[in-house]
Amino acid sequence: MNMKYNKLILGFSLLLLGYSCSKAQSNDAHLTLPQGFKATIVANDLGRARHIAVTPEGDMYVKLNRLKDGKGIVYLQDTNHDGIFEKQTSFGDYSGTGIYLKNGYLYASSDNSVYRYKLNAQNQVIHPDQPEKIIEGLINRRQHESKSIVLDNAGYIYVNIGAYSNSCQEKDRQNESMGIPGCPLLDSAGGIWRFNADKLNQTYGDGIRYATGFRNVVGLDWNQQDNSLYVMQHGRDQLTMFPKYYDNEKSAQLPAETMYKVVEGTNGGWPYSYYDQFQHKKILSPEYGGDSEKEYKGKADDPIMAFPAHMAPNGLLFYTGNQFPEKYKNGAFIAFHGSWNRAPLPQEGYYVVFVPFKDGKPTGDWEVFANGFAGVSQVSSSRDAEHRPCGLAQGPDGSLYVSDDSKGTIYKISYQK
């Protein structure tokens, strides 16, 4: 009997050990990172997790692109301090992308409005069922509808209002359809609008069109080092609509995804031009008379950095922490959501990259920082990717958080000397 009892205890112990190892392994993110870094999964199955914001206490707010159980914001807490967000509270009856913490408020956006919630001393929302609407009536035509947001240090909030078109054609995404002269979409979309952060029920008339000519900006951040706005633009699609100038392979590699420093009046050039990262110049769009080589001579600003085409930059974060090595200080992390339209080439992106910065300017080439989110070595279709990076946030200890809007996973990337 003792032998049977001992075997039972041994079997139970092995079962517990197996469960413990399995649990520990499930928190291992299995990402490819530079030496000294590690990644863990700190939350899972949240829904379509888009942008994220971390409080000074280490809690996290997650904006969902689709409602889950009728709610669009998830509040995560690590109450037992084991590094995992085991407590979840949801609120907000609207979906969307943008979320931001500033001056005692949580700001969050739907696809046509921006709200704010008053926070208590622990940066917890006081009345989750009573948000204040600060901006309403923004254009939402079910294309590039995400309203990403960021605040500056002077009481303003900046909102991306994406163009509800690929290239402002008379017939959107139709072969050889020409561009609409003067592109009237730019009056209310295709740019960055600035509003007061503390005024309720604002509309277009209360804000200003701070920058124009941006097809769609999902990733944006305020650089504290030079007190300026920086954005990542999604480049246009389907140059093959003009087969005289673009074959499938050429269209798969053009145009560049681009980073801009944005000041009042900046013009990204859309829809009249795009940036060719191989020719290193702005090219006149075929919808407006271009032939893939003709340089654009109109008003448009150059990007400060160009990346490969169609990788969908959805998150931008300037790192101000002290945990990572010195090379990362004040540099930019960018979450590339991943492409869907690079055939016949493999799809690209699905990783987080790093760009070194100093005094508001890149000081070197971009490099892949965190890879392996997709879970496969080569992505033929975006459906092949298990996870897709979207939002970025910095923790109070200097760790980097990455959201995934495919499976609703939150990753924490830390550095150990």
Contents of the next structure:
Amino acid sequence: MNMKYNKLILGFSLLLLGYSCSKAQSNDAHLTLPQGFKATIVANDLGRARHIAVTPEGDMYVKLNRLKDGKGIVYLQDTNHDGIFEKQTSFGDYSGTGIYLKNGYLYASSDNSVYRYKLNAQNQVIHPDQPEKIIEGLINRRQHESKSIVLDNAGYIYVNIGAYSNSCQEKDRQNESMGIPGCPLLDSAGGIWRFNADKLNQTYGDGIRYATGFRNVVGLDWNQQDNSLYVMQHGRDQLTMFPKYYDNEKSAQLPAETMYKVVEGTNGGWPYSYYDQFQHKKILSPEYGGDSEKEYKGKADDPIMAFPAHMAPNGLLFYTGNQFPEKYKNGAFIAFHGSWNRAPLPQEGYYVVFVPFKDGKPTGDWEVFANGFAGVSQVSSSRDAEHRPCGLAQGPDGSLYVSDDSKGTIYKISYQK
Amino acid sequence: MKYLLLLFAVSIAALSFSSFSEKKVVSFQQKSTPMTRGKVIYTQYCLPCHQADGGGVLHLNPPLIKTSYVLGSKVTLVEILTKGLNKGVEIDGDSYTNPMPAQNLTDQQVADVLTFVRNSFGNKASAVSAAEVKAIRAKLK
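Next, give the form predicted together with its partner chain, keeping in mind that what was shown is the form predicted on its own.
Time for the whole complex; same chain goes first.
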């Protein structure tokens, strides 16, 4: 063998080494986590990955908010069991946010309908091109259009129908425009509707308005421990439209993002009130005569927990696994998509938080669980953030999955003793 | 010789003084260019939605970077600012779900903020004058 050939081989193997190192490295998600946790990237470049659902086999369904190659749902499999989803198939010709697995069906939503797909014994969709439409004709006027979904254990499906308005003003988002009396859009939006999970072609008349006064809910989950619905509300924007009462900094920090336990008839108070996490009370909205201090005396329920303003909670998951340490059992994980509405202050969110729970009640304050999705230490413009947490799901081994709808990355967070 | 040196020193002092006062004039002028006035208006009225870098917010508020709107017709731009927009623009395959409210700005303010936007964030397009805004607005229904 001559020298030249040797050198070539050396060079080639160095290249290979470099390649495999960088490949191994690229699976590390570089997130900041509590001691003992590790995050890996298990899928990449999926597109606008919104909510996710994991099957008992460990496969994943991802709902896309924008069609990719004409499809809106991605089915991910790890056929060689190396922990990475290397196989992708896509189906569904509609974009949207909601996806949920229950009772042998995959449920998925567009921005005005909910579909379901029968699953085989391996929880694979049998007829990807023939979904059954179970709900149709839901309001989609662009703003707060996503229809998040979750099922209970009694055959009902819950659908968020967001308000197509910021604060029900006569002129949406216009300075000092007052609120429409008796906000009429609450008849068909701004709440959670309940439908039968097994009936086809239902619309408003077939369901009930289960809860009202919720401007927009994206993250929601069914808490199996107390058999109830929990939701995360996106608080209103732009209190600074009433500069007499709110300067830019006050408007950046109000109102709270809020978590509610929802039973039939729960009222989140929107648009007449919002929750002020500094004064610890519901405040009358300026559109309806408020001055940033007047307490709201109308009918509305208190949130069970308040978070900093504008962080956009997009995913909620009650953890029922056994992999994580005891304190996480039955607690809530919340994926905060991250704010855009906090200038002149730095933006906030872009992380996953944890709230300890027992029997349906928080037992302690919230804490940041997974951080670093943004990839920068400070976000001042929303685009500075490389990734934005959106959906959450629990794997059969008790790992936590997080989706990112900016670059379409899927993270897997696991605990090793 | 001594005399000459003194003259030299005096002229240097005068020179530096004049350049100093020139600087002051320049910075005073900076405050009143369309670009600097436009930036103040942008920060107060547009930044919350379109962001400090003009990049917008994915899915909610569109970017103002080299879009056909920003670089395009002044008539359309003045109309968007005067009347607001809620039709769902599509830019590079993404759509945006928020409405843009009508902006309560004077002709001069509209001219300044549009001139600023058309020449920031990597954009390069002609300035907009208050007279142009006035003429366009007169024709808007």
